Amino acid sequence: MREKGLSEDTLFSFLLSKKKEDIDHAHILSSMCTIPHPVAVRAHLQFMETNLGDPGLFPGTTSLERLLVERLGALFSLPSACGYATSGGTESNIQALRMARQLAGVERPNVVIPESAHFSFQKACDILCLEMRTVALDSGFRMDPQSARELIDRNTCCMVGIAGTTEYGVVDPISELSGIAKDLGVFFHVDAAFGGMVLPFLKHSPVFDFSLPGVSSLAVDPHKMGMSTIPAGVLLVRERESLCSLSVDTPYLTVKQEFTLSGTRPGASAVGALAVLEFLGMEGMRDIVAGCMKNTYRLIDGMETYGISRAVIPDVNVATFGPARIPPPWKVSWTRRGHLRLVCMPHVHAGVVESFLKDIGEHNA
């Protein structure tokens, strides 16, 4: 550290000149995040000094964060919901394994989840100590239901299911998944990080949420399509009984005890994310949405064009191809399995796609 400080002009010349250095939105195809609305913006930087971790301190802060999850909550057929703001789909992630085990109460608990799965899973299996059973993929890269059922014993605390793969942007068979919970009464978490913010919005696509009887509980990330600012993640359950399961005490606080896996937790960005929701509204969400998957529509349109086979029909905006090659200043991903993939987001605009699209043609004729 400095013994003297720098001038403030001097250091955010420097902040600038390493900002410089990140890769410019506008060919960054890879990422499920996305410039954050200018209203999330503006929401964050009034609520900058907000900690939901002591919730006494900061009471419209925390009410602001009730309501996000009351929205959340009747977004996927739920106004009960209860719930709490995460860092995003890790967090989320993490603490419905954590709310399973504790439920299920056996000695040598196991999850069942789809090879699809999010890595953050295989974190939470090592922090918990979780046996990971991983589901075979259907041709279409979905979960295998009747696989999934077979590998559930009398040790099985918690099935996953996806909403919006990561890889290949496909909803697994949650209905089906859901009755096979329901049947054997395990817990059943959907993590929706990506799909919840697209799938609502659409006028057909799967059936996700807690209108399933079986649904326990499900993960989404409003930083993600909800254009909210970094980090807000939110994990809702059907009971509160589960949340509470977690509960530790905290004698030094304005509440006796919480759930949350965070103790301090930023305010600013939760009320980013029901700033977006409470601007836009489910009709401003559907022109997001709708624009996203024309988007996706068209690129799959213009790479098959030239030849680049999609691997996949997708549920939600992400779009993945056979071999090509891609030139510079481009950003993609690839898959486990080797396919292409590319994310349109918000910032992937109509004008965008036809320029990769103009440069893939260039390099792959």
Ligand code: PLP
Second form
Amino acid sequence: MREKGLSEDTLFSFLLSKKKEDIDHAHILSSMCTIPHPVAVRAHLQFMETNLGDPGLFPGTTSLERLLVERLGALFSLPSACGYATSGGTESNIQALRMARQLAGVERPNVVIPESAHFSFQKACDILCLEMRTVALDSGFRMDPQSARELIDRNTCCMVGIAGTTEYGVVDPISELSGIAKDLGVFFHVDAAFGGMVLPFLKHSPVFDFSLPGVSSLAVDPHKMGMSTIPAGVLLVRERESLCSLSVDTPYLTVKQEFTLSGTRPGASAVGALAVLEFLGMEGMRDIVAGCMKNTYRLIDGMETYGISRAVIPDVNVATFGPARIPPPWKVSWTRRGHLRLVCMPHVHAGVVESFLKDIGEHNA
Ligand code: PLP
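Moving from the form predicted alone to the form predicted in complex with ligand PLP:
To see the whole picture, the full complex is given below, headed by that same chain.
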């Protein structure tokens, strides 16, 4: 560390020069995050110093976290849902599996997870010493319910379904999986980290939420399609007891117990997430999601006119394709199966899509 500090001018021009090395969002087609909505930024700045990890010191901020949980619970058909603001899908998924393991209380627990699951489940299984049983996908890259049923045994503490897969943007057959979970009495976690902020705003979308009686918990990330500041995830549970199974004593805080994974937790981004929901309402979210879906379909059509075929018709705003040459400066990604993957986030507006298609046309003629 420096003996004598820098002047503010020098410091900030150094920081700005580094920020300029980052990729301009106008060329990012690979990310599930986006430029935060201005109201999220404003709320974030207003709540910078708040710590949800010590709720007695921040009762106002804590009540806003409760309101965020209530709003999302209602959006997912369970206004009485319990939950809390996490750092994102990874933490929510780890905590869901931790709850399921705790509740099952079996000696050698396993979890049944689709092949398409986000790599956060690998981390969760590693940390929690869970055997990960992978379910094959069907031709549309969705989890096969029959194979899932066959992999479940008495040591299965959790089954996972994905509502909006990271790579192909499809929704697993959550309704059928919920039926299996109910039949076999297995905890069922739905990872809607991405799709949770898309599917409720579409005219026609598969059912994936707490309206299905087998769904035990659900992860949703406002810092993805919810346009919140980072980090903002939310874990929701049907039964409060599930969360309580994770409680530890916190003797020196203003509360005596906590069930969260992190201790210190930012109020700023949780309030940012709530601010977007309150500001846009259903109407505003429907408009944004409709725009993203329109751009996704335009991208698919445009690519197909160049002979670059789609891999699947997605349920959310993720488009995947066969091989293509991608010129700089575009930032795209590739799935484990080798498909080109593009995510039409709100910053990927119609002009960006057209300019990308023009470049693709020139490089793939
Ligand atoms: N689950 C899904 C479906 C995701 O797409 C992602 C990230 O893209 C995650 C979980 C992990 O979220 P995070 O990176 O916010 O921890």
